[in-house]
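One chain is shown next in structure tokens, namely the form predicted on its own.
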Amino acid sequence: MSDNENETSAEHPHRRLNPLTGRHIVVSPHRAKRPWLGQEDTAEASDLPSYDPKCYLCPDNERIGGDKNPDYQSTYIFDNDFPAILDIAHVGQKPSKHPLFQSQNIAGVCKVICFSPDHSQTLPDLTPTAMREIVDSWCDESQKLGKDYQWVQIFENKGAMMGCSNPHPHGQIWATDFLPDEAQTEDDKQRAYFATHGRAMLLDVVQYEREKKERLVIENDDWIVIVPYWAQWPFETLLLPRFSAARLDELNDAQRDNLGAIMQSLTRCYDALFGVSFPYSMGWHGAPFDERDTKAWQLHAHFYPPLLRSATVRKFMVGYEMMAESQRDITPEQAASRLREGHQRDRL
């Protein structure tokens, strides 16, 4: 990475390029200050139950395929009632010969984490003990399936403006016999990368974030979250471990505390940003599940919010960004500052 990054201005539009994508981001600045006339949502309540009797994901409760929750005291994890994927492919459906018309059968199974019994605590409200359980219940999910799967996808939309259908915080694990189109991309990325430098890409970043700071928002012992100089979205974050690790099972019981101490920090800032419990789709990649050497992989998670002035004004992804290329208003420098400011608010 060029030291000639400082070199882009705050001020002026400028295009940056996503090293894990090979995909591009324009970013504007100057939009910033343009007056807002667009769509306003309505900011999500925050004073939920601790339980919910019409919850299908709360303790004890009938969920809407007629399976019963035990009355779970922790994480809790089953079989999706309606998976996008099922464990056995569909052996009927043959390949098309046609060169544009082509498909393929897939196989995999969808399941579902409540990460608590209780229906009102997000991420950033449960104890250290709570946390450490989802963490845990992350790797071990990551290593079992990744057996019999050369893919699993951790993930967790919260909140409805990011599709989530339920307010009881939980999370999904999809596990699939194919590398999806992002998997692949950074796959062939990051490899690429190692074999010309021998070193693996996000490592880089972590070590030139960490003496910069400019997009540091916070660290622990074990782990840093940065905005990316490719951010795309407005609040977007990278989570990464400052040492080498390729999968969530690689890590020992240290780092799984450190990993849910800093997953919790970076929630709050979230929430000190606008004073809302704040939306996002959050992903983990690692290493796919095959016999190839992972040397070039560094695991890290995604954070994909989606507000962008307020807890009520968020980005929309249209026109441009839908037909030409991704395009941000306010820096990825501008917003590490103000996530900063959250967390600084956050520890008095």
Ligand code: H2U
The other form holds:
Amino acid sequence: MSDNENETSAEHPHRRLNPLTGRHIVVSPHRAKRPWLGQEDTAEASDLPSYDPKCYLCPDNERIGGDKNPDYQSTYIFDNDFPAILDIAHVGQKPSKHPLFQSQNIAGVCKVICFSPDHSQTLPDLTPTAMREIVDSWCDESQKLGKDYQWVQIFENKGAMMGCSNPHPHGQIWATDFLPDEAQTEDDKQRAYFATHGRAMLLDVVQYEREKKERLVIENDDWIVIVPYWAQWPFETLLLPRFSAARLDELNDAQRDNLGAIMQSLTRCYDALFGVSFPYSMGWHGAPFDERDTKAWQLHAHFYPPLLRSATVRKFMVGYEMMAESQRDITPEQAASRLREGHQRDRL
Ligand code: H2U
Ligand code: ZN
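Moving on from the form predicted on its own, please list the structure of the form predicted in complex with this ligand.
Then the entire complex follows, led off by the chain already shown.
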């Protein structure tokens, strides 16, 4: 890989390409110091009880749908009471053949995964054993659901700012019999890169970023976290295995333990940045579950946090982003450096 990225200046406006999606991002480093006159909301309260009698995810409580949670002790997975996609046979509506108004029938399942029985905890608070249970649940669910569905989307919305309905630590899993657009795009791009270069795109990224270190946030024996060169959100990160792996269920014991550890380090970096339990949406991408070869694919997790300059001032993806393309002020290199500082403070 040639090393000519520095030809784009750290101070002048430029445009970067996201090779995973083919979309671009405008970077405007000269604007990072402009004054802020917009929304300043209040920080979210963080003093939560370990058990909330009104929480529909706490052990022993009744959910909105009427089912009762067991007195669970570690992770707990249940079928979403309000699934967005249903597990039904493809009957009824015929696919539309009109060139302008096309639709297709879909089937899938939606699950909710409680990360801990403790209402007040977030990932950094959990024990390594509890983290490992979350990682194992993700690996097991993706393997099981992958037998029936082509795509298994594991994700977490954290914080009210990201539309999370409940502070109880939890994530979701949606499995579908179709490839969603993000998955399809990453699949196309990684296969095209492999066809041209004979190597997995994101393994090349891992190697480059480990040598260069500028966008490296943290790493351990098996995993690395970078702010991608093409990051869209101010403090967006990409979590990747340092070894070749296409899917979660391929991970061995040590790799799973190290994954739990690096996720705790990363979420601590985030929390340290503005002194607040950092909101984000995160999710896993791995090779689709079909008959095709998986060599082009490298497993990874995206973290998309909305915060920009304080616990309350967020990045809005509005005007130019909606009408034209993504734009950011703080550079990905500056963001990585800020996140590393949080990590160093955390270790003192
Ligand atoms: P968030 O991760 O966005 O907070 O969503 C929580 C999910 O929990 C949401 O998809 C489900 C909602 O449908 N849920 C239940 O399945 N049962 C309930 O009793 C409440 C919420
Ligand atoms: Zn709860």
